[in-house]
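Single chain ahead, written as structure tokens, the form predicted alone.
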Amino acid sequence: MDLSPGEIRVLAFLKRNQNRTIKESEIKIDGMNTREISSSVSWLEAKGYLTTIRETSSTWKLGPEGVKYLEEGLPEFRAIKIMIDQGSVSMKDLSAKIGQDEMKIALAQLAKFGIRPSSGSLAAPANSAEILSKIENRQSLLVKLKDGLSDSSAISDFRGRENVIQEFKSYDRTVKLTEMGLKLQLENAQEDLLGEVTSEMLLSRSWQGKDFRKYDLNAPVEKTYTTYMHPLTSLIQKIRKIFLEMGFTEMPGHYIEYTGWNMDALFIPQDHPAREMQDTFYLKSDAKPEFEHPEILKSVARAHEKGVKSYRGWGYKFNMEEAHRLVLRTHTTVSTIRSLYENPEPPVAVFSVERVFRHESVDWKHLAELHQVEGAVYAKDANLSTLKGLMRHFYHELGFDDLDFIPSYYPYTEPSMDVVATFNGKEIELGGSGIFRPEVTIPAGLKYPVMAWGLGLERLAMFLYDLKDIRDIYNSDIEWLRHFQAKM
């Protein structure tokens, strides 16, 4: 029997409890210490003697929004309060009160419970007694949160809210002896056989007259992890491949354009939400930047003012002072009219797999810095068919073959199109596409359609990954990594 000290009492305390099934951390010895029983563990599983079950487990604890919430009491807690108190408040009141970001919070979820502003105030309903009851159950919540919670559904109302809740993983085994296990014999095991001989031993000679243990070199060897593929950069290289097999070529891009580029090009009006500060990081810069293709800011300028052909433009006075200001990127979309303004010969087809930046509240679906996947072709035959075409079999080698294409709306593209698709009987809305309008080809100097198509990287590996919250994508635990590996 060839087993260190160690192992043999692991398996000594495995058969005092009686060959339960036992939990990996439950297994407490004294003078060893996790690691120590943790590799023991591993080795008595290679040798035949045990088996284990991995398991996952998380545990839900307050962030650092949480804290305040229960020091100060939840958004919705002190506004409903305020309301049952003085029976209805103004919207600039409850502002005073609670505070201008607060009060959206608070809104965003009494509207949940049909509570919703009206001529610029709050009224308590006639259940406000209901209501507040289970916003005061929210409340308590936090006390058990403090401490951590392990019960999933608990945790219900505070999903998606940002830094009120925050999620642990922790990694565990259970841990079960094998029939060669049970009836191994454990009353001749030397527990003192030497496997080693410090410097400390030398020194004062102690190793003299001990037994030394046995060492097979054909034992098996414990499981080490080699180095691989984060998942998300697997996916990456994977669309890179459909896109090369299928002909693209990818475009090189920036991460700080010129809003001429980002948006006016894209004939996205410059009074467009979209611009505002809460969606789009800008820049500053004490160089005046250079547009390095200002002819094409005139073309543009026109179409914002005047349209193209047929097409009315949006009939204001176009400001060159906001083209030229600089953003980082909001959409790759931008690296596609870029690259085809410099190469304009048809036929082209481009497609990249790079980040882009939104001024977004992260919570578990969404992220301020994300990838976008863009395909576009640029043909004198260009048509929604053939864009179909290419959707239906780049979706179908990323294992999506029941798609839909519903009608939509974008600020560069008509017509446009949602592609959802039906995986696991859910349908998944995986990005949007159409085909470039005049507005948009005909000041860059293209003479042809454009058919584009894209979506988010980050949300298709979730659904791809079965991932429940967006930023387990970044998780940089190696234990949840090799978890990952090992169901790929």
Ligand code: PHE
Given for the second form:
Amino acid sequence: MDLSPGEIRVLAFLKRNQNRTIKESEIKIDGMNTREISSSVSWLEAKGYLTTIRETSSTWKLGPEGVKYLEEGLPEFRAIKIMIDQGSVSMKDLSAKIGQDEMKIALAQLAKFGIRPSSGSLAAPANSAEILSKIENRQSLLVKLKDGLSDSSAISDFRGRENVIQEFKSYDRTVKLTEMGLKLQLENAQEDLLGEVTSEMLLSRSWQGKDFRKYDLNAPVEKTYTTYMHPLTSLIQKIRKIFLEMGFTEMPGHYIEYTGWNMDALFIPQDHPAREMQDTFYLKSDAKPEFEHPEILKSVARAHEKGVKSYRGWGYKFNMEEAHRLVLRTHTTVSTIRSLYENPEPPVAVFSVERVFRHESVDWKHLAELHQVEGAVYAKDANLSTLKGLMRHFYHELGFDDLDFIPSYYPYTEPSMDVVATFNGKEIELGGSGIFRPEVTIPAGLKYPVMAWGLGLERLAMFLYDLKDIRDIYNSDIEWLRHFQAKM
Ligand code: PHE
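If the one shown is the form predicted alone, what is the structure of the form predicted in complex with the ligand?
What follows is the whole complex; the chain from before opens it.
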């Protein structure tokens, strides 16, 4: 197998140190940096010329307390000196001299040498000179630790005192030639083969008369993975493209909404169960952003209290306070009603693929944060069959052709239908749709029907990607991501 100039030089170096097992960090070659040496070692290993064993080694240095004790003295060192000087020292006195916290440390350490307080003071035992010299050793060890020590037995006195000493790990490899590596004959000339031509070489013509290394087309190449879009991102892009190509406009939105927009403007009654704390994330906030278009609330309130035209409304007293509570939007239908209110010139065709938040317990088919494919068409002739046709077209583009529309209920649409697909023999509920009720359109100043839908994105992705658990979409399992990409 062909060898690169770097590999040849590393091999030559190892052969000069024949039969010796050597650390990678000890390989020193002029003109090669540690990274280049390391990469050559790896290649030589892959090609079978040498074996390596990874090693971790530790160096200990002073931690923040160690730095302090180096200057002030270790608490046990200060304490034992006071004790020996005075013959004995009371706890009170000791604490006043070295401080309460340091005294605790000193006592714990001295206890290891059998020095323990009795009746409130420490008395110097007979062998205190011997103990002092051991503690002096510790103190002088701090000086050595300043520059780093790699002998783990030397620091055993400080084990468990994490702020006194700190461990720094480093990695190295021991390198050993294999039988094949030992046998390989290197000619001197091989070390000088040119592997690349640099601009300096061209300018100075130093390449002339030299031999070039052969280009090895069979060289093993490490598998590389280029960056790709996340599967969910590429699905979102695809969906955006489908709507944009049909002439829809993407609508903006906000994660934080007033209930007035998220619910009231959609004729969701103020005592609706979905408004409960256990279903919706309410914001604890004193900062109240401006309620855009507060005038709409008056007509919304009227619709809730008395209804519109011949519809009777909910018949309760509308609570303005309630409409001013802030929530994390629970659906993107809030963006639809806002967009139509702000841009009521028909025809309007809007969509978004955006995130919503629900206070759900997360399981294999529920997420608390999910995306909805939302949209609406506001036009003179908007009707249910056009809505169905639109849904069929949209899902057809994504590969779902077996659709059913099932009568359903939403407070803001009449009729309402749920879209259900059958895919590989399984039924999936994709989301809701319908025609906005007059209680929604009239307060918003809309004259024509609005057909609207809100569809789950992750459910769909789960089926498209054949996942058993919806949470896997967000697990970022690198194998899955690569595999998925290979399928595309
Ligand atoms: N907003 C509904 C949901 O979150 C879906 C929906 C949108 C239903 C528009 C009807 C019309 O499930």
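What you see is a predicted model, and the numbers here were worked out from it, not measured in a lab. Positions refer to the first chain, counted from 1. Rigid core (definition): largest C-alpha set, two forms, superposition within 1.5 Å.
> Does the distance between the two CA positions of K146 reach 2 Å or more between these two forms, the core being superposed?
Shift of 2 Å or more: yes.
> Core aligned, does the CA of I37 move at least 2 Å between these two forms?
Comparing the forms between these two forms, which are aligned on their rigid core, I37 does shift its C-alpha by 2 Å or more.
> Determine whether the C-alpha of M462 shifts by 2 Å or more between these two forms once the rigid core is superposed.
No, its C-alpha moves less than 2 Å.
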